[in-house]
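What follows is a single chain, given as structure tokens, in the form predicted on its own.
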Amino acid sequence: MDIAIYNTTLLTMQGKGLGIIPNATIGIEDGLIICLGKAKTVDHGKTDQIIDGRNHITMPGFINSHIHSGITLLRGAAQDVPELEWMNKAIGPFIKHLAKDDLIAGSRLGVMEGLSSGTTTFAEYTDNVRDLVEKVYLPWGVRVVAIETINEVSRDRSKLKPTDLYTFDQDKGIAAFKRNKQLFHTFTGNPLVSVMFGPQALDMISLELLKEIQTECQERMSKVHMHIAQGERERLQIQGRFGKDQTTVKVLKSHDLLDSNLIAAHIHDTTPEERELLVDHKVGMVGCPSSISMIDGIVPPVGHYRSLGGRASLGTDQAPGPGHHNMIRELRTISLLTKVMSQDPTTIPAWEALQLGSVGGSKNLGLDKKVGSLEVGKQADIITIDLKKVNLTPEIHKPFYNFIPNLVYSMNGNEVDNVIINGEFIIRDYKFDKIDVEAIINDVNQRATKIFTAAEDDWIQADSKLVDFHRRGYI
């Protein structure tokens, strides 16, 4: 074997419950899991690298099902404002000052943060996503689902009122669609890269182009990943384009655009009946609880969607609002907020949150034959979690495993000491193998300082609530 982790507690995420196997060993060779089970049944004698897994949980890496990592450089730029201001007035003045290299630098920061807290797969959603795949993900050996943002909207929207309809640029949308299709040719056969289509939202793309994307998706047996019913701003745009009684879900249904290939991000501006309709059409959903609670003041309806039998997973979205790309925080956030919203402390228990962040993500993204659970023959995307930390102590195995709730409600992410992707160490004993953390942080700080300075006048003119908070000395 190339790598063996022995005397550990496995959370396999398959079989009964979480598939917990105490006193276990797992073996990796040529990027694959080749054996796992009780330690006494697995011979790890001839192994290149051996990890002592005592007082550790060994489990599949977390799967971030929806991330815009490039704008991590704008962390702290847009929060605590009304939802209608967030896109155009709060974050918009800064985004237009981001150059291509700034987006790559921001992505390095965001992916590095995700890796350090145990994420091994990122569903990256952005313009020119190929740049990030080739300059961030592949050089570091990180698994990525590449999703090209396709929209037809003019880039400068800072002066638009919420009810002003976006002007569409057909050539822009077609160019993005072509880039998305090219990704399939570019990365065919790459074990670390999967591709799906990314029409941004129904208010940002014509129905004609959306139908073309659906047809192409079906021919390629891929998926469409789309922001759907993500708040009042989108609702006003849909009503302006399609009629006052229309919603995103109604329009998609009337044009036969709901199917099992669709992954719907957010859907917090849907009715219970619309969620039932989405589940009936086998649409998957991604909830981004930290982002949506920060930007919209709403809890993503992950609990309700799951109760209807729908498939769901979690993502971090973007850093400027919620402030992070730490999936551990998302597990805790969705569990706690759903309990409060439903006034039911039994909703999304710890074990369900762990499933949402791992095997739930692999099933939603169509990667469950490769990753998301620990099984012989699957690709070795594995993390170990050190339980000998103050916040995870005590560690109890009888009469039940207390570390299951502790992983969700007490863990911060810095307890992850080993990260393995495709059988290769990314983090070994808390240290990155290929990433110069200090150099990335220094670079990002320099870039962010220039961007925030260059955007100052635009930010002031946009006049979001944050400008007033600044004048009053709060930020």
The other form holds:
2 protein chains.
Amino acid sequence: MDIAIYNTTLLTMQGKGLGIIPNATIGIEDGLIICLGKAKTVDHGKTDQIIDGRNHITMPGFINSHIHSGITLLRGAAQDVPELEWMNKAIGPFIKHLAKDDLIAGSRLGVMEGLSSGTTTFAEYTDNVRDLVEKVYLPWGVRVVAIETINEVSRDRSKLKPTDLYTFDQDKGIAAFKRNKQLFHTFTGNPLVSVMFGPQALDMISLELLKEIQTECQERMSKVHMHIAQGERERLQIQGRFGKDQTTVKVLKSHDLLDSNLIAAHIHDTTPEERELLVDHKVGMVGCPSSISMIDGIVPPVGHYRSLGGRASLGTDQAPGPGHHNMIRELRTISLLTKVMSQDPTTIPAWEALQLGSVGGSKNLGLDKKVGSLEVGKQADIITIDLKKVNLTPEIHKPFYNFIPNLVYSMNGNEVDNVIINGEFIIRDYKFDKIDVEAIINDVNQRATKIFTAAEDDWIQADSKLVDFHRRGYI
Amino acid sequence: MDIAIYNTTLLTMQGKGLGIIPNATIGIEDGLIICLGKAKTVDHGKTDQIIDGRNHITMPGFINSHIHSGITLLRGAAQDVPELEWMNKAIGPFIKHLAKDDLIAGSRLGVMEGLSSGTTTFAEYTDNVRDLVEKVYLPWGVRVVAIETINEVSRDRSKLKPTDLYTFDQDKGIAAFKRNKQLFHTFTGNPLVSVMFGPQALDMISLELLKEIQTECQERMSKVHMHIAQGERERLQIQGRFGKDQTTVKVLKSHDLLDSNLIAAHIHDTTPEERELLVDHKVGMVGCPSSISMIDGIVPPVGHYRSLGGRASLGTDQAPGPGHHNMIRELRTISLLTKVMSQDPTTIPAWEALQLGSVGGSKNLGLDKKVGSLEVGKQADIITIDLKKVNLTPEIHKPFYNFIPNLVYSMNGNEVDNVIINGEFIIRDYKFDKIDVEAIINDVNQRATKIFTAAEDDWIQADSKLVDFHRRGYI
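Which structure goes with the form predicted together with another copy of the chain, now that we have seen the form predicted on its own?
Every component of the complex follows; first up is the chain already shown.
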């Protein structure tokens, strides 16, 4: 055996409840889980690396179902502003100054943060996603779902009024679609990479191209991951293009574009009836609670979607605004936000949040045959959590496991001491195996300092609410 | 000089905005701040302990304005249940089994957690608070506001229907009031202890005793810290005792019990007009966002209270339910919850959250001449925060300080590397000076294991929703 974790409490996330097995051992060989179950000892002679799992939870790594990691370099750049200011006035002036290498540096920072808080799969959604896969994810041995952003509208929309319709650039869309298709060839057979199609949003793509993508997706038995019903800006474009009484969901429905291959990010600008329709068509949803509450002041409708029987999972979206790529924090955030939205403290209990962050993610992304739960034959994406931290004390096993709620409501993210992906240690006893953390922090600080300085005039001219805060000494 | 922190970024929390001073030094002698300002160097010969503050924020420690630390031993015992189940069915069966020493052990755990995430003042609200002051706070050198719980109703109310009126036990109330008064004598002249009166809530105390407390409070120039308008249970008692159209705020108003010495915890069951009335009478409020959202599914009306010009601050309440005593997490939680409640992402921006957690707390508790901001002559309650953590990267100083939002939206709590109270190191370079963390964790685990086991039958019999979750393998 390559690795054995013994004398641990397993959360397998399959079978009855959360599949809790106390005093258990799990064994890993050639990247796969080869055994698990009740056993207090392990044959030391036949195992390369042995982890004493006492006072630890051992569970599948978390699955971040929606991340734009590149702009992590802009953490702290844009928050506490009206939603309409966020993109154009607050973060826009900085994004303009990001070069390709800056996005790679930012991605390193964001992925490192995700890994250290227990995420093992990242659904990365960006232009030229191949760059990040080849320069960040694969060199580190991290599992990634590569989603190429496909849109047909020009980047500079800052002079348009919200009701002015975007002009479309077919060539731009076709080039991105081509890059997206190419990913399947590039990464065929790579155990760490899967590929999805990434039409950005219905306001940014033509129905023709969207249908082409759907057909291609069906042939490749892949998924379409798309931002859907994100708010006012999208709604105004859809009404302008398709008619006053139209919405994203209605248009997709009338063109047969709702199906079980579709993963819909956000959907906060939908009616309850539209969410029923999405569930009826077996569309999955991804909620990004920190992002959507910070930027829009809105709770993603994950609770409602689940109550309808829909497939849902969670993502961190991007760092500027929500501030982080820590999936453990997303579990607590979706639970608290859903409780206050429904004025019901029983909604999204701890165990449901844990499902959303692990097995829910793998089912939503179509990876549940590979990862998301601990089962013999699955790929070994496993984390251990140290319960002998002040904020996770006490550890109780009887009459119930108090550490289940504590994982969701008390963890910070820095209690994850081992992270294994595909049977390889990424983090061992709190230390990254291959990653020079300090070098990356220094590189990011240097790049970000340059970018923020270069963007100063643009930022002042854009004159968001933050400029006023700065003048008053608040930021 | 005893201690100097140099080459740091100060958040003084006074003057313009947050009082940000880059490249600054702060000096401490005999427990007091004796100098601060721009200076890159420090005279090494004349200073005992020198901290290099580069890539660090140096700011006043956080003020936890409302904590019941003793029951931290029951972390993870009660959450995700209907509000009416929380006290009687979920946590009640365990509380019954807590002995005096267990509460002390629990308090150690909770205070240790608060300290390590940067809290330097704890407003401790409990029966026999003297025990915790003498056995937890003072031996560790931690600043505490001692509040003795005064109530006149019998502990066992489990057989009453919500509309049955509580019976009052005058002697119980008088004994507690006496203990409360005695605290002033016991701790006179102790620089770390201040004392307040703690009538528990209007449904649990007679107006006669409350008036006596108010008079005593005025004579001692102290404060009355009281739970106010906590929800249905309280409302039904008030209506039963004072009349169908009465509320806690109305009764207090009509008996001249609203004044600037009153600190009202929670107040979520108030109308907007009642909150205006409280603000008009200069009553302060304490919001406990994690606790009230977890247990009641409600957002504390901190945002509204502040918008009316009211005095507000934050507390963690208790661990079972919210899960923690990490004030940094409360800053983010109140901001996010207020944003979604008001559907406005501009409410409680980062700088306002930081004020609520520091200088807002000292003003609300009447400690602002001593602590809560960094000023020459104030007591040296100071923390440093390490910005070279992955989740706080990048650190930007121009065109604005991106670390201000990052402190609130990206911090976990484990980035605090130095904690100084009254000029003494409590934590130095992430390590507790006097506290044996592992011994406390082990002690708590042993005690909690006994208590949870002893309470098993009661817990099953009480039959909260959690019992069903356990049977289904979810906790």
